[in-house]
Amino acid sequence: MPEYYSGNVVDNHRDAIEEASTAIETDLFIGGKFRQSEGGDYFETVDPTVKEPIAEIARGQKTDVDAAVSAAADAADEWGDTVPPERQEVLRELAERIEDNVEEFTLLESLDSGKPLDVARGEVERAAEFLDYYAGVCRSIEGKQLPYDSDALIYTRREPYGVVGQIIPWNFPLVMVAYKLGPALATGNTVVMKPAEQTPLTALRLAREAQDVVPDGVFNVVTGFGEEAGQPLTEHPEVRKLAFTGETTTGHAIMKSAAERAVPVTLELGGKSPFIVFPDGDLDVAVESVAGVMYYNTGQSCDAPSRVFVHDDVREEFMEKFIERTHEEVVGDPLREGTTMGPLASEAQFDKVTSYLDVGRDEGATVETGGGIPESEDTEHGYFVEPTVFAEAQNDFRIAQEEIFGPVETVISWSDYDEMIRQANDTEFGLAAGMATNDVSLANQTAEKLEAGNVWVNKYATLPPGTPFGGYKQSGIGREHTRETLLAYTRCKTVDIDTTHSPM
């Protein structure tokens, strides 16, 4: 790493921002060109480690969304007529552009979101991996011939919707771009994308690479705020499909907007996922399965195992091991080598997470470790919070029911299996779940009973390309990361031809 990463945290980040400046795009990307918002306004994207601006980004408005949708609509017929091998080459080239510029993308992602460099680099590489995955599976798009009548040829076609609107969350900026852009382009759709206002830099950097890879108008990026850019996108009459990852209340609003126009949606929303520790489970595996994801990305993960149900027989040993593992987290400057946990991504998220630290105490849960703000030269300028473990909690506590979205773990004891399963399912969410047990029959039985879209046994949150990901209940609609996602981005057309007429 550059030498300045060993200095004062504020100077480190100012130097890093200066280094990254040549990679930063600040304007909207519409019709293959970067351009200012029609209103001419900009907003700051802020480095959460030092609370200083990185760049001023174009503040898109409804007129800009209209222009982006128009560009996407103009490109839709030609791009929709391409064959899968052509789209495959475009996606592969995009993946290669990310791989060729990994360090630029990594630094932008780290500065914009507060991710430690190693974490950001892994996610940049994962984004490239998923674009490459969709390049591979796009050739698998196919219809069916239906053998119904000897006097008819009946077959189905999979056709693109046209213009797709996609709204990206702030917690995994570039990865989520790849999750959504990959299947949309693979199936012949054009895209208007709004990245989160907190973390727009890597989406814009990808747009720069797309400029001479993707045909004009096929991929458009409108930065800005929800009411000014996101809402006009979800309400636009020419947008034929919507995809959103983010907070559940916003997902409800998007679904209502889509319902008015009968537009299909893919929604990946919140979670309050349980992890069950059985008395026969390997506690070291359990501890790492929980901590490795709960503290990853400073707990800002929708599938984080934020409720741990620990059997009474192993509770004391589990708690000892889990607290020891929590103390191994290195909270500090994400640009320093060895940091494992950076700041929360924004002031709003910091305020939310720290408010729940008070809520947990007020409800009667005990703070086993953490529960405050870390004090060090690295953390004094940013939105940092200590990794925190609440114990002696009940499942009806707010800290066990509401999505905190920070490094705050809630531990709940259990002894009765049926009651534990009832409590594990007693939440409005159903995104993910996990367990630690060496009993395969018990694992299968429990996985069947859990109301969650993804269940992991003796591991957690492994999501290789091709693995369906999505939730039950209020956690969303549809599945991402997989070949089946292509179906969500295509319409099925049935063609029925009478073959009784004589040849000419």
Ligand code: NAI
Contents of the next structure:
Amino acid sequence: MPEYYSGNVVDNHRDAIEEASTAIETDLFIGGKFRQSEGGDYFETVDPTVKEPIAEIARGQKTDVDAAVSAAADAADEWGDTVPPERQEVLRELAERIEDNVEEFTLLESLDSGKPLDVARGEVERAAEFLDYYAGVCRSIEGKQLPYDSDALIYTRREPYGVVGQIIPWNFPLVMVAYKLGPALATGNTVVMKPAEQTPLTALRLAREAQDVVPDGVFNVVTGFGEEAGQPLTEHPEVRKLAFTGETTTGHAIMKSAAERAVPVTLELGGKSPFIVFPDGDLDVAVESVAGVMYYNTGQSCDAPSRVFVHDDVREEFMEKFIERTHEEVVGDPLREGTTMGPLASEAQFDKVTSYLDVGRDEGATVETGGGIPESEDTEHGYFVEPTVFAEAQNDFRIAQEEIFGPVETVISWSDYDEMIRQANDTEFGLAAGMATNDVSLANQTAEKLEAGNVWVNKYATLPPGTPFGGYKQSGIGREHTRETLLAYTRCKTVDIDTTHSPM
Ligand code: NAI
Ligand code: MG
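Could you present the same protein in the form predicted together with the ligand, rather than the form predicted alone shown above?
The complete assembly is shown below, putting the previous chain first.
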């Protein structure tokens, strides 16, 4: 990045927006072309560090969704007839296009979401890695021959659904595109994607690359708001499969729409994941596992370990280390080198997180550090909050039950194992869990008891491509990031042929 990202924060961002401007696409991507929404309306996407608009983005409506679904439906037969090596080639090329333009994607992602540049760059690379992963596994799609009738050839085919609708959130904008687009294209489906209204830039930038790489109509992007563009996509009769990541209540609404047409859904929803610190656990490992994810992306991760259950015997030492680690976070301008934590992604998120800072105090939790708004030249213009640790919390507090989606840790102490497990599972969510212990039997036992789709031991949230990811209970349905995901994007057809009719 150029050196000028070191001066005044507002100037930094104006310069950066200017620099990024040539990379910005603002219109809908339908049938391989960028075009205005039918109503010609636009909305602002805002830089959360300085609350200034970055660009005016097309505000898609139902008629635009109709056009995109129609383009996707037109492309579905030909794309569905391709063989895996052809689709592998397309996915691999798309991944390469990201790799070739990492810095452009990185700057767009950072400006749009407030992620520090290093964080954004890591995610842009991860998006490419996931497209590449799906390029690889798309060769594993196979049917079966079933030997259950000696007078027949029975076999199965895995066929694409046709048009898939995908709705994604703002916390990992480009990574989410890759998580969703990868398996859908790998299996021969065509896609209409609705990015989050807060962070549409990198999906649109990828669409520009897709223009040269992906056949027209196979990947379409309709930007806009949830009710105006998202909902019509979930209700469209030609959309045969839906995938969504976001808030649990939105997931419920999408499932209801899908129910009208018996359309299958993949849902990746909220979390309130526990991390258990056992008395024998390495406290440095525990602290880094929790803080490394809790403060990453300003706490805006669905799988963040936002409830720490720390054993009484090590509570004091853990708290000391954890607070010290919290103070190491460098909150500031995402464009400045060395910043580890940027602002929250939007005003709505800022209002939500700051309201929980009051809720925690009112409930009687103690604020061990943070709890307010940082005061510095870097932070005074944006949606910044301090990394915050609440202690002496009870599991039935709202700060222990509700998804805050900010850098706010809730620490609960425990002494009785069974009661701790009961509490760890006592939430509507079940996305992930973690623990620190050196006792292998205890780790296995505990992993089995936890109601969560992912459990990490002496680490947290490492998710290399190929590792299933998804929730129990209200955290979602289905598993992403893995070969199993391909099954969710294909339908099984059984063909049964009588083999007894022979002219000989
Ligand atoms: P959201 O679930 O409303 O938005 C996610 C996506 O769904 C966006 O693209 C949005 O435009 C779309 N959408 C919204 N309403 C829709 C509808 N009725 N039909 C179809 N699409 C719709 O999440 P939001 O409002 O951005 O964030 C609210 C809270 O949700 C956050 O504070 C956080 O707690 C949680 N959240 C969880 C995420 C996760 O990864 N589990 C991601 C984003 C938000
Ligand atoms: Mg919402």
